[in-house]
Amino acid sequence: MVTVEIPADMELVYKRPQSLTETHTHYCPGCTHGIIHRLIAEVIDELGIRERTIGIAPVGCSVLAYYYFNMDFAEAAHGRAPAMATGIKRVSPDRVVFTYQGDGDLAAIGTAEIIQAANRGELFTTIFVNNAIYGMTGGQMAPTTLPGQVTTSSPTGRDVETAGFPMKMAELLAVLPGAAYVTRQAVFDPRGIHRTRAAIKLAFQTQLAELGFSLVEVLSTCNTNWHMGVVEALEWAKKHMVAYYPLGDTKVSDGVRALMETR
């Protein structure tokens, strides 16, 4: 590890969050998981909750998330992170619990778990990373793959007549009474990254105030399985993903709205 000395007359404005380890990433070059990890870590540091936070990593590209976060972590079976989060939070209600899930995990095998948890108003936070494809297992069509999008299992593009339409999870969960705060953001540019950080903070504050279930859907890229360069993938996502998955809050309960006014 290289140690850099900061001169006494210089202000330190950028450093590794305490809630991140110094583990070298396994994510593909250009992958936006690293950005989302950092945003979560910055929020946890800012709120001063690291020592009582428990994260849950399911199966997918984020299966090794526990290597990167400097806090307690648990590993769940594919799609079962909400069930594990429910158990941990109910047994240890003083803990801050969050799940970090991809679209294949949350919107396919784990659909029942996330819907039931949100409907019950479980007091944990979900960070849902939507890159419209199965990233870890070879680039197959996911529940969130766009109409006409080419994947290894839809080589001529997603046909909505046979595969159905992409799942809009933020809209689906927003109608459930137990969901207090549901939003969709993106990390395609600095403005989006700033808004995503604010949304993640509010989601954790929703949990801390015991207002109900909270979820932040984050539109992401997978330039490797999209077979694009990094910049090309970001531009493609801005043009196509945001058109189908509009950004913004889909559910803000009265309690969360009151919380926002006091910030």
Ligand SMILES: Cc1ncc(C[n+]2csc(CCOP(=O)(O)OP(=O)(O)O)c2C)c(N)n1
The other form holds:
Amino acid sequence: MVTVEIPADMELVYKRPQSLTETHTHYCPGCTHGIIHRLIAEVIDELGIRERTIGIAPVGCSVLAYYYFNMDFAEAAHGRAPAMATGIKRVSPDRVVFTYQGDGDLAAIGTAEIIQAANRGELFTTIFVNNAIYGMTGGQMAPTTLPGQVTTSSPTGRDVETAGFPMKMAELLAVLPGAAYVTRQAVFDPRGIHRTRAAIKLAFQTQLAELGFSLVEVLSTCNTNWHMGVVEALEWAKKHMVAYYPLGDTKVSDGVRALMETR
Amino acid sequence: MAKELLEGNAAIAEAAIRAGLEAYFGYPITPQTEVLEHLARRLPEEGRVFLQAESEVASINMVYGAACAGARVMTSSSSPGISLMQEGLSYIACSEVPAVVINIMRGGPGLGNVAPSQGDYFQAVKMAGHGDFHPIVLAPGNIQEAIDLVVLAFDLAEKYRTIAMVVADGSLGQMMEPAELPPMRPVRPPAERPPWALTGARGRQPNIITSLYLEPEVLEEVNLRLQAKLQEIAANEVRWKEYSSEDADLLLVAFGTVGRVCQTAVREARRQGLKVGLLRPITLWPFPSARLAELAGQVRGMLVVEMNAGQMVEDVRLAVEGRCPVRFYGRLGGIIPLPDEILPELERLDKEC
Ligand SMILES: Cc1ncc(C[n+]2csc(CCOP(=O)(O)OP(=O)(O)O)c2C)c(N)n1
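Mind sharing the form predicted together with this ligand? What's above is the form predicted on its own.
First the chain shown before, then all remaining chains and molecules of the complex.
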């Protein structure tokens, strides 16, 4: 740990949240996983719940998230984080539980688990990182890959005739009565990052108030597997991803609305 | 507590409650659905957790989660459902969290049927999931033993931080017989969960439960530790029962319900003048290999009887190492072999060995 004296005429305005470890991440330069990790950590610090939070890492690029979060963590099988979270939360109802999942994990192999957990109104929070591709396995088509988008397993672009249309998970989950708060945000610019942070905070507050299942879909980039520069990837995402995946809340239950009004 | 007339599945479920079960996650499948139904009624009565999952894939991962949180947890299923749990079982084994799994086996392969079978011996004993591991596998021969082994399963699972699997064929789940349930153990309060459990890192370093070790050297070390633990289990936990083996010169080997049928076969064979004994393995893993090797020096031959095409017989042959002939008789498709079919096999063994 590096310790720095803060001169008397200066104020500390930015520091590593206590909920993050000092470990360097393995994420590619430009990847937005790091930003999203930090936002979650800031919210957990702010809510003062680090010592009673249990996180669940998925199979995907964020499989090693437990090295970066400074709290109890489990690593789930591919797609099964919501089932694991259910098991933990049901036997530890006074703990805070969250899953962190990619789009292959949540919207392909783990579709049943996320839908059923949301429908049961499980009292955990899911942070769903949608980067429109399978990052970890080297850039194959995801259920969220955009029409026409080229990946290693859709070399001529996603053909919706054979591969179907990209899944809009935030909309799909919103129709389930057990889901109290579902929203889609993006971390492509400071404004979006700020909004994503507020959404993550509300999602955890939804859990703390035991209002039902909460999920924040975060539109993200994968410049490496998109074969783009960092800035180019952010611009592409802003233009194409946001057009297909509209930002904003898809579900705000009455309880969550009341919570928003008291904030 | 007095004996009462109990149905196998309900007895298994109630035994788990008495053993301090905190949470159950499961999915209906014949012939074990009564386990789930009994717990659906009884666990909420006791203020504990019951959840009907959306699939066996979800059940086992809910079990994995609750086990990581340090709770006493169980699931139950029958053959096809256990197949769906295999990925989760492998994760649980590598993560070294305790879990109890009941398999009331039915006829297979495929959807098979709902009749009693022992076709999942290999699956339970040799390959409960990908990678190198064995669950502890307990095979009751009657309802009383099923009750006792369910209680033991929780203790062994926690002692060794491993999976304890109770396997019985469908007939044991469905039959009724008098048996005695153990007294109710108090449920362990959440504040007393084990130090490795995910309970929130209050005043301590975070606990991490994972089955991922990217460095081959590290994963090899993890595997060696798992293997050492398995060796310890193999040294301490082998269980079996013998019937009329002291003076036997022919030996029947059978587990579960078939072991029971073979007890009748032993009596009838002895009435005909054949000196037949029986060894009934209670732990299928670890297997009573040493005792079988010993008996191989005493008897002229062994006959292994199973409700499958010949699975445990391979372990008997490995134990015996050619010291005496080992023959096999099995019925398939959910048919229980009867003493009348086993006797001619014994007579043949007597003539040929
Ligand atoms: C059962 C199983 N199937 C397949 C895999 C291989 N696999 C690992 S990560 C992954 C895709 C993950 O993609 P996503 O969830 O979008 O996360 P990202 O890596 O993009 O963050 C796959 C298919 C696996 N580990 N387990």
